Every structure is written in C-alpha cells, then in structure tokens.
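Encoded as structure tokens, the following chain is the form predicted alone, with no partner shown.
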Amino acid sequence: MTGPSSISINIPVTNKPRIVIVGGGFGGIQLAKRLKGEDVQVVMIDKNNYHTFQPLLYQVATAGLEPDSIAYPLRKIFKKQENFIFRMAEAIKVDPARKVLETSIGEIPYDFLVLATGSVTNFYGMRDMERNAMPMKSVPQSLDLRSLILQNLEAALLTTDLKNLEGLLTFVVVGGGPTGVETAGALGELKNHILPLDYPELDIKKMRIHVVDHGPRLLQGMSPSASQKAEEFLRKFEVEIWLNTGVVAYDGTTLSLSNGKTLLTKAVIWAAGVAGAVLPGLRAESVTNGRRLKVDAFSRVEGYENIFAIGDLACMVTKDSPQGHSLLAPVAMQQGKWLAQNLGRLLRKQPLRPFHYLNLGVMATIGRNQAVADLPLVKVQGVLGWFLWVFIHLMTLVGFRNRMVTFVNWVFSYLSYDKGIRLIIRPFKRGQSPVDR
C-alpha cells in the first residue's frame, strides 16, 4: 500500500498496510508490541534509540541512578517482532494530503499514523525561565541537572562571598506536582543524610529547599489528605513552601516571586508544566488551547480517519475526564493497547470500540518510607505508600536488567543512607542545556 519514496531511507516498500509510530514512549511501545501478530508493517521513529522512564528522571538528576536504569534500548524490546522496524531520526511535519510523514532522514510514506510523541516542558512564553531555569524531561538533561546541583555545591567551597554562597546552596523546585514533590524530597534527603560527610568543610545547614506553585497546595491532581501529607514530608526536611504564588523573572542569580519577594539561586528546577508535543502540517482546530490533539474516543485525531494520537499528546474527553485524560503513563500504555486492538479490527473491517480508562490510582514518594498513594479504593501514605511506589515503579521499568540495577541500588541506598552515584560526567555550562522538542 505505500509508496516507493521509502527506499531512500532504506524502509522496505511494502504491500501490507504500513503503521507508522511517533514516539517510543509508554504509548507507542505498548502500542507496537500488540501489533506483532497483525499482517501489518510497523515502523516507528524516534529521535533517540532507547526508551525513557520519565517518572525517573528526578532520580538521575538528583544522584540516586544512573541514566541506563531507567534507559533502554528500543531494538532489544522489540529484537524478536519481524514486523517491526525503527529508525531513529527526528519527526518534522506531517502532510496529510501525501499521506507522508517528513523526519530529518527523509520522507515516510503511511497508511496510518499514530503520533505519541509524549510532551515538552511548558514555560508558559517565560524566556528568562526557558534561558535559565533547568527542565528535565530527558536523560541529558537530567544529567545537566545534576552537574549543576554538583558543580554549585564544589563552588560553594571556594566562594568568601556570603550572596554568592547563599545562590550556590539554595535550590528552588517551581512546580508542586509529583515530579516537584518528588525532586524537592530526593534534594531534601541529600542535604539531611549525604552532603554533610561529602562537604564537611561546608556548612550544609545553610542549604536552603524551596517549592514554589501557584495552586493552594501541593499535588492537586490528588487528594486533600494525600497534599496534607506531602506538605507535612517535605516540611520535616526543611522544605520552604510557596502556596498561591508564581514566578515573575529569573536572571540566573536572582527569582522573583508575585508576592513581591525574592530569592537568591542559582539552581531553578522547573517542574511546573508541560504542553503536547505537536508536530506541524495538523490543522489548527485539531489543536487545544493546551497544546494537545483533540481525539475521539478511538483516538483519532479530529478531522483525520488515518491519524491517531495517544498518551500525553492526546485530549480525549470523556464524561468521566472533561479536560481530557491526566498526562500519566498508565494513561498512555492502556491507550496504546486499546489502540493496537482497533487498528486491527479497522484491517479486518470490523466496528471499533470506544476507549475507557481504568483508573489504577496516582502515587508520589518524598524519601524514603514517605510517600503518598491515592488508589481506587483506598488512600495509601507512610511506610506502606514509599514500598508500594517502589514496587510498581520496580514492575513498570522496561528490561529485567534495569529493574535489578534499579532495585539493587534502591536496596544500596536505603541500608547505608547514601547514593553512590555524585559524578559529574559531563560540566554544565549555563545556555547550553538541550532543548526538548
């Protein structure tokens, strides 16, 4: 069925129908793998070779793993699939009219296009926070982050200026969801069990933990008692909350906040948004406000019969999901595997079925033995919440080998109060952290 522009970068021409994936992510690959018995040719594209677990991220960043225990090859999960086949290159546009998917190592032809291109950090037109503030939604810059943590506290050794020091040791988390909850608690257990045998020539008690979001309070997408909670966590580390409070400029020295004050730091970690990650040449009322692609309840893309869109990309709305699904993973696997379900009743001619999310809960750890769980039937905090965050975050990693060197390092850090991993690999030289797309 598709075309013979192919050969030019080298995809065999095919006559069987040709499913074209953007994005390796939890969506795509739940996604690919459920086409493997489909008489179909699957080709996915990806502008890195390996799968990320982004809930991880934080934990790259803030010395607790190494990036291939949450890394992994995207050839070796699908090594034995003989209807697979990916290219690692970078999505451009989308030209519906061709059917033709453009990529930085040419044009691929398609007879459905499934985009789970996953999202990109959202600085809401702030460029003094895309300039200066450190996201991490990827592997690289996870590591920029944390050679910039490491880098200032080596600095803070050499400094005999008190505003410089006070920069150098205060970090501030914008953004009070998981991701910020979890970072800001990962930076607290560093300060309290860590840096003090690290840097006993540095008075560590001055490092200062801030949190800032503009919501009341943290972790809103979850329940009162489990924000209660968190607060209460991150609080026992000496965590400065900032409540109903936005961030107006940061010049890489200096944040100012709305409520007029200011804060001195050279460490900004933005957690406080994402946007879907859309590619060009989609019309412009398939698009929210919000950055994503408006889909129907088979996940097609509005206004296309052979675009699909899943995961964090996707604004399905439903009864149950006015604003469209959360951007969780759970969310995109389950879509991909609905999704891989109708693409091969579509082949076979048969009548699609709608989507329906099965809710499994919502989770957030702030060290060891504290975290919170707001699950269907129950609320879940403490002890008994941080060994269950571990052991689905365990169960979810991609590879045997990761969830043992995760686990094996997990065990590590809990039994000796350490984090063996304080390397800074490659030096972070401010302006040149990769920009997401």
Ligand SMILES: Cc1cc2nc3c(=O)[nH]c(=O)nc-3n(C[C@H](O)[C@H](O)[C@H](O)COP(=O)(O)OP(=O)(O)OC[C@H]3O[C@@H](n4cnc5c(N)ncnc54)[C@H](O)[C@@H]3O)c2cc1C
The other form holds:
Amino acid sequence: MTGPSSISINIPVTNKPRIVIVGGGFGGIQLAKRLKGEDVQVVMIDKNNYHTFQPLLYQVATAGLEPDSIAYPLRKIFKKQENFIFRMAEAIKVDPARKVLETSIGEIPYDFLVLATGSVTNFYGMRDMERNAMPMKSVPQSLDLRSLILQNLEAALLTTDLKNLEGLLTFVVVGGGPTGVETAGALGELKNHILPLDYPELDIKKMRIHVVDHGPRLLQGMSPSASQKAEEFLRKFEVEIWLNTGVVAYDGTTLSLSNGKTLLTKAVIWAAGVAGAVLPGLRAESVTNGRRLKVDAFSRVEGYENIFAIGDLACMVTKDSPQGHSLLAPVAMQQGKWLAQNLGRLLRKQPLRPFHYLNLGVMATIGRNQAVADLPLVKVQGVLGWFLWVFIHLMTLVGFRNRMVTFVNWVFSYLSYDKGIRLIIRPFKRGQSPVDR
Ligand SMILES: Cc1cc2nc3c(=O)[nH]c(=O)nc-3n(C[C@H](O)[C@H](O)[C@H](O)COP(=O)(O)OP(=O)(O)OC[C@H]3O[C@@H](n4cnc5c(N)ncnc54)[C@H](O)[C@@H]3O)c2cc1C
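Structure of the form predicted together with the named molecule (previous: the form predicted alone):
Then the entire complex follows, led off by the chain already shown.
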C-alpha cells in the first residue's frame, strides 16, 4: 500500500490501494467509473480537463459541430464518485522500480498503474508532413483545421494568381480509412450545399477534394462491399481517389505523390495513421513495432505485475486479433470495464478472467443519408446505415447535454442543408507546431 511519506504532490494520503489511471479517454473513463464501489483510491490524470469524443473531431474540423459538443469535463463525469481524484497533469515517465509515475506536477506513487493514454499521430518519420500537414487527433487540432479551411476560402477571394487559387481550393486527405473517408465526405457536403451560398463570388466548381491511400481500396478494415460503396458515395461529391498511392513530399504548397503526380494544395489533412502514446521508462521489449505496449490476456504489460495498459495503447494478441485489437472506441471501453472487474478480483485474491472482445462492428458515414456499416451479422449501407451511425454516435457521446446539443445541430443541418459554425475564432498560423496536444 502507498505510504504517506512517499507522496510528493497534493493527493490525499490513503491506506487503501491506489490505482493511478493515466488518460481520461474511452478506456480510462469506463475503468474509473466501474471502480466506484471498490475500496481503493482512484487517481486519474489527464493533460486535458476534458474527455474528447474523437470519432466526431472531423465534424468540428468541417464546421459541423462546436467543440463543446464533443468534449466533456472529466470532473463532471465523476462528481459523485467519492473514491475518485482527478489531477490535470501530463504523465512524463514511469519508474517501475520505485512504483512512481513522474508527471508535470510531481511524482505520484502507485500500487497499480493503468496506462490508457491512447495514441498519437504517426507521420512515419516524414518530417515535412509533420511540419506542413494537418493532423486531427485533438480538439485544438480540429479547430486549427477548421480555421485553415475557412481562411483558405477567404484568401481564395483575394487572389488573382491562378496557381495560388488552385492551391487554396484544393484539399487533400491522406488516408482512406474511416476518418479520411468521413472527412472527405464532410468537405464534399460543404462544397455542394454550403459554400456556394457563403461564397457566391467564388467559382466553387474549382474546389477539389482528393483522398490518397497507399492501399488497393478505401476502408481496408471493412468489407470489400463497404469499400466499393464508400468510393461510390465519395465520387458523387466528385472526390478524386488515388489508391495504391503514397505521399512522398509536401512543402506546404506542392504535394508529391508516389505515382509521379503533384498536387498544388495548401491543405493536406493527415488521417494516415497513429502509434501508441507510450511513456518512457518501460522496457523496450514491452513495446511493439507499431509502438503499442505488449499486454497479456489480463492487460498486464509484459514484464510487469502491477502495470496495465488498455485501449489504443495496448496490443493484446489473440487468435482473432493476431496484430492486437483494432484501435476503436468500443475496444477501449470494453477493456476499461473488464479491467475494473479484474482489479477487484486481484484485490480479493480471486483468479483473473481473460479479455474477450465483443465485436460490435465498424461504420463510416460519407455525407447525409450515406453510410456503410459492417455489423457482426449484417452489412448495412445507404440511408439505413446513416441513421444507425447517427443513433450510435448520439448514444455513445459522453453527457446528456452533449447528446442534446449534437442532436439539435444534426436535425438543424439535416433540415436546412446548413451547418452553423463557420467561424475563424482562433486563426491558424502556418509554422505553428501541429504536434498532438
Ligand atoms: C479522428 C478520429 C476518428 C475516429 N473515429 C472512430 C470511430 O468512428 N469509431 C471508433 O470506434 N473509433 C474511432 N476512433 C478511434 C477511437 O477514438 C480510439 O480508439 C479511442 O479513443 C481509444 O480510446 P483510449 O481510451 O485508448 O484513448 P483516448 O480516447 O485517445 O484517450 C487517451 C487520453 O489520454 C490522455 N493522455 C495521453 N497522453 C497523456 C499523458 N502523457 N499524460 C496525461 N494524459 C495523457 C489524452 O489527453 C486522452 O484524454 C477515431 C480516432 C480519431 C483520432
């Protein structure tokens, strides 16, 4: 148990086992909630004071939703949980030998440490992409992207240089997974329904949207029929799709593709990959090539008895998931709930139960009335898939207020073909580091 003398920051002293959770994401929240009845002290730290509903970040970036519809204060989630303490801080390093977590506010001793830090954008070592492309992994990044899109449109009205105009009106999404496809669809909607009214002086037909993916089809994690349908939906928006194509270089104006083509663009949206947000201090052997932590069937990080990892960060190899589970919110949520039960068993000296993922399916939406969903028993596409997508996202948003605000926004957009939030409140300046924050 954690001794009072070892506590170096202001966290109440306790004789109860202390479970430190790093990350108030999908996994961390479920874990902390389910520990409510346990005789433990739960300390959660997160670098933000809110939870981010990442699946809808692209809607913030494309002016469909305000950030406060998809972010929710962590303290509010746990306001009635007596065994819960929150500190806003960044975890810096784990010191397993001393059972201490080093953070931006000091050291936190733990009895059990659960790492639920999710993932960070992976630029695969391409420095120019890191410098010039726009990631979409956090609320500030989505707001930057929203500003950039709107700023480019404003600038397009001012220029008489045709090459500059082309760059300002060309939007390239790198990555044809669900995030890339959904972002391209949302840009298509903006182009078709909203921008012609907002910018009547602009020849909006000149706006071009591209999706670039190095794989042979879009949505590679989904069924071939979902890929085909998604491509069909995107082509309705005149999105140009470059498959079997990688990006080679980007200087902020010219994007070079592996097929030899170049695109003039001042907005490259990076939706091409993530890596686990691994903290320093752990054995190198416990980290996979994809920078996730190797965990056993009980989510214990390989080589450690009392350090666990869940969600995007954890690579749990099973018969059904030889590369580890997909990086999806339901995986993190199920692991969080299940680990809470297992930690309870551990404290009661009962045998632990291995994790089994209940596959709930995968889905992606491509503009209004158009979605693809691969569910465990059936594949749904088109309007039905879209209503299902809307329903599931509304139900999984954290907080009643957020669900209501989002619902009202979506109904308004659906009926009016409009989106309400085309504001450049915090102008984006190129050169500002687009690192994950
Ligand atoms: C744009 C986008 C779209 C997506 N769309 C979907 C979708 O449609 N469906 C789906 O199922 N999944 C989707 N995902 C994936 C899904 O969001 C993740 O799988 C899920 O968030 C993982 O949950 P987690 O708990 O592991 O981590 P996260 O939810 O990422 O939470 C990690 C938390 O840790 C905190 N943190 C990280 N590092 C530190 C540190 N050093 N110190 C303190 N705090 C830290 C972060 O602030 C964050 O709150 C999407 C992801 C993105 C980025």
